[in-house]
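The form predicted in complex with the partner chain is given below as one chain in structure tokens.
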Amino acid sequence: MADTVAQSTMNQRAGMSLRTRRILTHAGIFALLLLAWEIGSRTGLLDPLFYPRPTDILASFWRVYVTQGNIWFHLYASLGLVLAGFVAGSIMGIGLGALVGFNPLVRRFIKPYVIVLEATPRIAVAPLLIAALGFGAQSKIAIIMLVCFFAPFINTLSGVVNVNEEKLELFKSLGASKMQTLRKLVLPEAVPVIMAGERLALTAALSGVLVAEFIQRDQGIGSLILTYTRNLNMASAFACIFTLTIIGFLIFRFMEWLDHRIAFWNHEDGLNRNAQKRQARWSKKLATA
């Protein structure tokens, strides 16, 4: 057994080493790749007006994060808009998904619909709602509750719609009523496709605010990276996109931890974390019992 035990930890080590030389390998060609973006730059095989340099990029990061400090502004009026059409959208997808999904003759007649609308591109609603609504937040608002509507109303419906047959049956067979079966068995089933689809709407609803504001260039991050690229300061243009692909990153880091305590039955460590607290709970009762 300490033979095993000392051989593993061996193993762990030379895993660890080979995971750090792998580390160290990648960083060491993605800074080759920017050097030679450098030097390509530098002397003159790159236009640097229209392909920024890296130190370029990152000064532009210092400036409009410090000393200009003017992203913080533009940031914050887009994510506000993000979280409200995010939220307000997708409560409607899932609200109208699981209508539709439980009621057989409303599915019926709406698919053509669902059809047409799944093809159109549905941001290139956005000229029109902004037309419509005028400029501010609200067309803005209106445009992303739009993007964010599609992924999760379909997720629900089909999340809804294809409950496994054989444990609708054992439901019937228990007597189960209508609810009881909504609340114990349809919405936990559903819940990891409703959650993909939030993912989607998530990702749409950056994309939505950032059409919305090319459309109507007055405030957030959108207009800011038009204005820097129409003023041809185009390091500082990367420099807002590398800070949407971060937020970008966070965004799927936060629902894939969400999606992890949500359907916790589907991953591993889930599974662990609640036996183990559930176990608490049981002994806990029987104590106080």
Partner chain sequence: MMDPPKSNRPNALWLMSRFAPHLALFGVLIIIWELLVRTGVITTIMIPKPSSIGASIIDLYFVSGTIWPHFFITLTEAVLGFCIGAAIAIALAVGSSLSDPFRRYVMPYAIVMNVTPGIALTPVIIAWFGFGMGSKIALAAVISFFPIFVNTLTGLMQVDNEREELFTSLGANRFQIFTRLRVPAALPLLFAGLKIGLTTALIGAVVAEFAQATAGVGVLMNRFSFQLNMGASLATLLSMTLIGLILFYSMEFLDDRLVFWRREERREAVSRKRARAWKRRAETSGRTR
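Let's see the other form, the form predicted on its own, since the form predicted in complex with the partner chain is already up.
Below: the lone chain, stripped of partners and molecules.
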């Protein structure tokens, strides 16, 4: 047992060392790209009006976040809409996906319409939603919900339909009801696939909020980008765009972390972590016995 713990510790250290090297490599590549951009903008290879210097963009970061501080209100408005639309779209997608996947009759009638809805460009549907719901948060949340709906729906549907047949037959032979089978077997089996859909949905929610704010232009980070570009303040516009890039990256990493915590059995590090916790609990019980 001690050898197993030592080997696990060595593997963790090796993994950390590999991650550190990768981070440093990517940081070096990013620094070289910024240097090439700066040189190109200063020498005239890039038009400084449309491709401002990275140093000017860095100064704009300081201005919009500290000196003026005008980005905070728009950022708060956008992220609130992203969260609301993501939650609503996920609930609808997972719920309808489980219903359609678990009921062949419903699947036969509902699935084609959902696919047609997904094939329709969101930007074409957005004005219709605004006309129906009016300007304001309701139509924006509806647009984001529409963007976030399909990935949880199709992943939940796939996870429910592809459940292990032998386990399903076992539940039927034990007399489990459909609701018990759904809660105890189908949804737990589908959790890793559902979490993959949730990662895509939350990342796509940022695109959805930008579509909504580009159309309505009242508040939010999208409307702020339009304002800066209209005034040819491209450095501040790039600062807003890079803000969205950083937020999107953090969201994706957070969803990966959440996936490792919820569906830990689907990842080697999660299995090792869970085994170490069980081992620690057993060791504590043996020590107190």
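Positions refer to the first chain, counted from 1. These numbers come from a predicted model, not from an experiment. So that the term is clear: the rigid core is the largest set of C-alpha atoms that superpose within 1.5 Å between two forms.
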item: Yes/no, Ala31 Cα shift of 2 Å or more between the two forms with rigid core fixed; value: yes
item: Leu45 C-alpha relocation of at least 2 Å between the two forms, rigid core basis; value: yes
